[in-house]
Structure formats: structure tokens, C-alpha cells
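Let's start with one chain on its own, the form predicted on its own, as C-alpha cells.
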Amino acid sequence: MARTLLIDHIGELTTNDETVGEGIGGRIADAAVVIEGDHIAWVGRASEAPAADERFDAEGRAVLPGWVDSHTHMVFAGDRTAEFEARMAGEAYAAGGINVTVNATRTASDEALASNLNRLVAEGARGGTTTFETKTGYGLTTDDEVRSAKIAGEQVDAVTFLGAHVVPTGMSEGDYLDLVTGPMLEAVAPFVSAVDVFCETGAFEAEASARVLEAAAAYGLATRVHGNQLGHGPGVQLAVQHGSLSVDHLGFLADADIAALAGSWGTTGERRGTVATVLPACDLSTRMPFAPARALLDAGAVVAIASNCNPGTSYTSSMGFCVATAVLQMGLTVQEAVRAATLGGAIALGMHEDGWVDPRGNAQPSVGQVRVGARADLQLLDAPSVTHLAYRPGMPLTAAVWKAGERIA
């Protein structure tokens, strides 16, 4: 039998399971958790905890699920400091800077790309992230997109094909769409679980975006949409119409968009619909309007928070920073933001139920919750409550991290 670990004297345990705890987040005071192998074997009051092979004393500090970062672009090379500096001096953000990273990524070695990805994953893990999605999209040739997907699959939990990021220099949109929805998709499909499209002016308009989503569905792949980042557009409506797992960014929403996202979940609370993924650090870095996370939650939408870690518009892997920003700038409570950055991200990735398959072909327990049977992904804060994530913004509060039962930080 797998060895067991008891984590006890937890001052506040956030479970994201309202059947076992109180309020949003299903919080339990004076709690304990037992890990057996890679999964949670027991959750409850510390006074009722069973014996285990090993014990870790949380000393009254808070424990919560590991962050689930459901939107990143971490397979890249190069630097866009000059673009950031220009933006801070007042230049508006546009999608054109993506090609700067494309040029650098194409010329980088596999080893350099893997090393940079490893650095970013390690940074995120030290801050409590235990589940990572990342996208291709900085290669934009068949060979480069395939190698990006393969490199990502060695280190992260979910890989998304974003060949439809921008049209690369020197190609027409029609020719590139033929490639992205044909030979490129066929080549990359074995190495990814989803397909994304940047549905924006300057990238791909509605008709082209719909073609990408339809091609993905024909391969049996899930879909996501970058939408409504730079202005009002069709991204949300396309995502809902195509049953996409998520639509991400969402700085410019009409009432009809909010209603569509909320309505995609029906009225019975089933976990099938399109998640509204907000990216607070990106909104800050691009000086764009914050996504209306408060209005989305109030309408009944399912919201996720992610880092959007990338070299141009959100060069951070700190989910704690994103949570604090969502509380301080977007009107969420701490408990709502924590839920969005854990269980919300898991739902956006289709990982909230047991049996999802990682890029190595392994079936995995659910993530984003602390419940019996879930993957043992936990973080310990050097604070008595998750409230300190926003109460003490910017402070390195993560004291310990376990992924699949193994301590990684």
C-alpha cells in the first residue's frame, strides 16, 4: 500500500467542496487532510483524523488546493521588454508583437525552449501552482508547432494548439487558414488536448475563427477561444455556440455576452458549459479594462482566473498576484477569487472530474478540490487564512506545495 501523510493543525482548510465545509470554498476550521499516494484519502476535523505513516504539522496555517493555471503561453524564446516599456509610455497594445516572439522561438533550440519552460514551471510551482496548461502558437509552421507541443507535453498537464494565433509574416490569411485547419492540425493533434483561436481584429475574425473551431471538433479535440480582449467582438458568442471549454480575456463584454456565458450552464448546476476565464495580470500589463468578473459571477457564469504567462503582455506566473488583483481591482471576494483560480481553472481544463488524461497518456484524479479521491495537490500558506493573499498583496506567502502527494516546494 502507498504510504500515507497526515497534514494536521490546519487553521483554515479550503476544500472547494461545499458539502463538507462552510461557505464559498467549503472551508473547515482546525482541519486535517490525509494523503495516500497521489490522492486525498481523508478530509475533516483535526480531532477526528486517522493515524498515518507520516505527519506534517501545519501549525495553524491555511491550506488550499494548488493553483490551476488554465491559460499560459510558456513555450517561447526571446524578450519583449522594449514593447512593455513603450506600452507603459502610452503606446496602445496590438497583437503585432506576437511575431517578435515567433521569430525568436523559431530560431531557438529544443533545449533552450525546454529550459525556459522548466524555469517558468518551477517559478509557478514555488508560488503554489500545481496544474499548468500551456499553448503552442509561437512557431506558426507545422514543424515548430509540433515541436512546441512535444516540449510542452513533457512538463505541463495540458497542451493547447494555438496555430491560429496570428497570420505569420509572408503568408495570406487564406493560405494560413488552410494550413492551420489542415496539415498543421493533423500533425499536432496527437500531442494536444484542445485547440484555441485568437478571435480579434488583427488576428482572426468570426468566420475564420469558426472554421478553426469546426476543424478542431472534427478531430475530436476540445476548443477554447481568446476573445473580447481588444474590443467588443464575436469571441464569446462563438465559444458558447461551439461548446468551447472556455473563452478567455473578456475585457469588453455586452450584456448579451454575459448572459450567454451564464446560460451555457443551464439551470441544474451541471458542470457543462463555457467557462469565463479572466486574466487580471494581463489587463494590468496592457492597461486595458478589467474583465467584469463580478458581473459574470452575479449572472451565474463559471469564472476561472489564470496568469496568461507570456513574454509580451503578462510576464508572470504568480497566481497569488492574479488572485490579489482580482480581489482588489475586479470586485471579487477572496474566497471567490481562490475558487476561480483553483476549481474554476480545473473546470476550464476539463480536469474537475476523475479520469482526465495528461500529455503522457496517464489518467489522473480530479484537481482543484480537496476531497477524497482528488489528486493530492495542496499548498500551505504562511498565514492563518486565504484572506491574507489580498490583505498582504505581493508577499511570498506560499510555505509548502504538494503535487500528486509529492512535496515539490
Given for the second form:
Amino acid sequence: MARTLLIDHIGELTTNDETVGEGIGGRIADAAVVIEGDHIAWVGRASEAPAADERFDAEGRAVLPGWVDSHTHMVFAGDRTAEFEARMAGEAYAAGGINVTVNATRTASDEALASNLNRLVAEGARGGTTTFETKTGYGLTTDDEVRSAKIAGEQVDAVTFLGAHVVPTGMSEGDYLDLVTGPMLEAVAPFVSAVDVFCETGAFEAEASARVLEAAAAYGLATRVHGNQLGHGPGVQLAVQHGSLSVDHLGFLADADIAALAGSWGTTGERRGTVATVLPACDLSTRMPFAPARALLDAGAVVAIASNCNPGTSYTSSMGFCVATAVLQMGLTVQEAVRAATLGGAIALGMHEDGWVDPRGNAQPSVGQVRVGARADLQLLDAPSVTHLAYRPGMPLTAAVWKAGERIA
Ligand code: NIG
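Having seen the form predicted on its own, please provide the structure of the form predicted together with N-(iminomethyl)-L-glutamic acid.
What follows is the entire complex, opening with the chain shown before.
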């Protein structure tokens, strides 16, 4: 029998289950949760909670699911302080800076890359993140992409192959596309669950991006797209046409893009649509327009919020900061932003339903929600409600974090 832990005296519990609580957050006042081993065994009113082996008193504070950070690039070496300074002095962001990080990453040892990743994962966990996706994409040789994927797989929940990040210096696009859709993909495929492509002028145009997505599908891998980050473009439409799990960035959307993302969910449930992932810290840090998250939600799209932690465009792992920015700058309510940063991210990773087996044959837990059977990923705020995440922006409100039932912060 696994150890049970009762967390009670929860002032406000966000479940993301509208059938058990109030509003889109499925909020329950005066609540309790019982964890059994690595999963949630009971959720409800504190007055009705069963006994457990151990008890944690939340002292009237807010509990919510751990953040699901569904878009990061955390396997890298070096930083890009000089580029950031130049940007703050008026230069525009361009994809070319990626090759600076590629050069630093290629010369770094496995240990240095693992240790930097560990630092960022630990930092995110202290801020309440319990599920991390991360991408390769700063290696861009077969060996460097494979080692990036292996290093990531040791520390994060979902690994995405982003060989199609940019064409590396010294190669033609044609030769690199042959490599990234051929031998490189074949070598990396066993270590990843999805493939991503940076569909943008200066990276990969529509035709090249489609080739990457088709090659991924031939390997049975899920797909994602970096789209519409630097200007209007075909990224969203490509992602929807290819049934990608998510399309991320979205600073420049036409009405037809918003309609396509909303329409991708059809009327029969959430499994098959494309999540619109917005990256508020990246929009801020690159001084680009904020993605129209309000319009996306109003149209019926499923929205996720992620940190996009990387050294070029968004050097933060703080999901709390991203949630506050989404509320203060993108027009979301706190409930909407919290849901997008938890359940939204889980849907973007395909980790929201019980019993999903990823393309590598690994059964995945369900995350991003507080319901019986889900992985016991919870965070306690030093505040009475999630509203304080935006009401007190920038404050370190995370008081405790559990991942798979273990206290990690
Ligand atoms: O998601 N847009 C492409 N990739 C990263 C940035 C990478 C970089 O500049 O190092 C992003 O913002």
C-alpha cells in the first residue's frame, strides 16, 4: 500500500475540473486533496476528507496544479547578454543569433549541458513547474542533436527534436533539409516524442517546413511548429493542416489563423486539435507584439502559456511571471491564464488524458489538473487565491511543490 498524504485546510483549490468546482478553474473553497503514492486519490471538501498516513496543513492558502511548461529550449551552453543589450538599445530580434548558441553548445561537454539544464529545471521547479518539455535545436549536427535529446530525456518529461531550428552555418538549405528529414531524424527519433520546425523567414519557409512535418509523421512522431513569431506567415495553417499538437509564438495572426486554430478542435472533444501556445515572456523580451491570446480564447481556441526558456529570446523559467504577464498584458483573466499554464500545456503535450502512450511506447501520466488518477503535481501559494499571481506580480509566491507525490520544493 502506497503512502498517503492529506493536504487539507486549502483555502482555494484550483482543479481545472469544471464538474467538481466553480468556473473554468473548477475551484473548490475549504478543500482537501489526498495523494496516494504518485497520484491523486481523493479531491473534495476538507470536511469530508478521509484519513491519511500524513497530513499537511495548507493554512487557508491556495493550491493549484503544478505548471506545465510545454515550450522550452534548455539544452544549451553560453548566454546572449550582448545580443539582449543590443536589442534593448533598438536592434530587432532575428533568428541569426541562434547560431551563436549553436557554436557554444557544440563545444560544451555533456556534463556542462546536463548541469545547465539541471540548473534551469531546478529554478523552474522552485517556481512551481512540475512538467517540462524541452527541445533540441542548438546542436544541428546528428551527434549534437542526439546527445542533446539524450541529456534532455534524463531530466524532463517530454523531449522535442528541433533539428529544423535554422540552417547551420556552412551548409546549404537543401543539404541540411536532406539531413534533418533523413539520417538525423532517424538517429534522434528513438529519444524524442515530437518534432518541431521553426517556420519563419530566415529559418524554414512553408515548403521546407511541410517536408519536416511529413518526415516526422512517417516516424509516427507528433509535431509542433514555431509559427508567426516574427511576421505573418504560413506556420499556423501548416500546423493545423498537419494535425500538430501545438503551434507556438503567434505574435502575428490573421483572422483566418485564429479561425483555423479554433476550428481545429471540431465539436467532438479535445484530442485532435492544435493548441495555440503563447509565450508572454518572449514577446516582452523581444519587444514584439503580444500574441492575441484574448481573441484566441474568444474564438474558441485552446490556449497554452509556456516560458520558452532559452538564452536568445526568453531567458526565464518563471511560469508565474508568464501568467502575470498574460493577465496584465494579454487580457486574460487570472483563471484563464492559470488554466492555460497548467491544463493548456498538458493538452499541448498530449498529457491531459489517462492512458496515453507516446510514440516511443511510454505510458504518460495525466498532468495539469487535480483529479483522481492524475499525477500528484501540486503547488501551494503563499497567498489565499491564484488572483495574487497577477495582483502581486514578480513576488515569489510559491510556498511548496509536489511532483508525482514527492515534495520537490
Ligand atoms: O522559440 N524562435 C525560435 N527559437 C527560439 C529562440 C532561439 C534563440 O534565439 O536562441 C524561440 O524563441
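Small disclaimer: the values here were computed from a predicted structure and weren't measured. Residue numbers count along the first chain shown, from 1. Only the largest set of C-alpha atoms that superpose within 1.5 Å between the two forms is called the rigid core.
With the core superposed, P365 shows a C-alpha displacement of at least 2 Å between the two forms.
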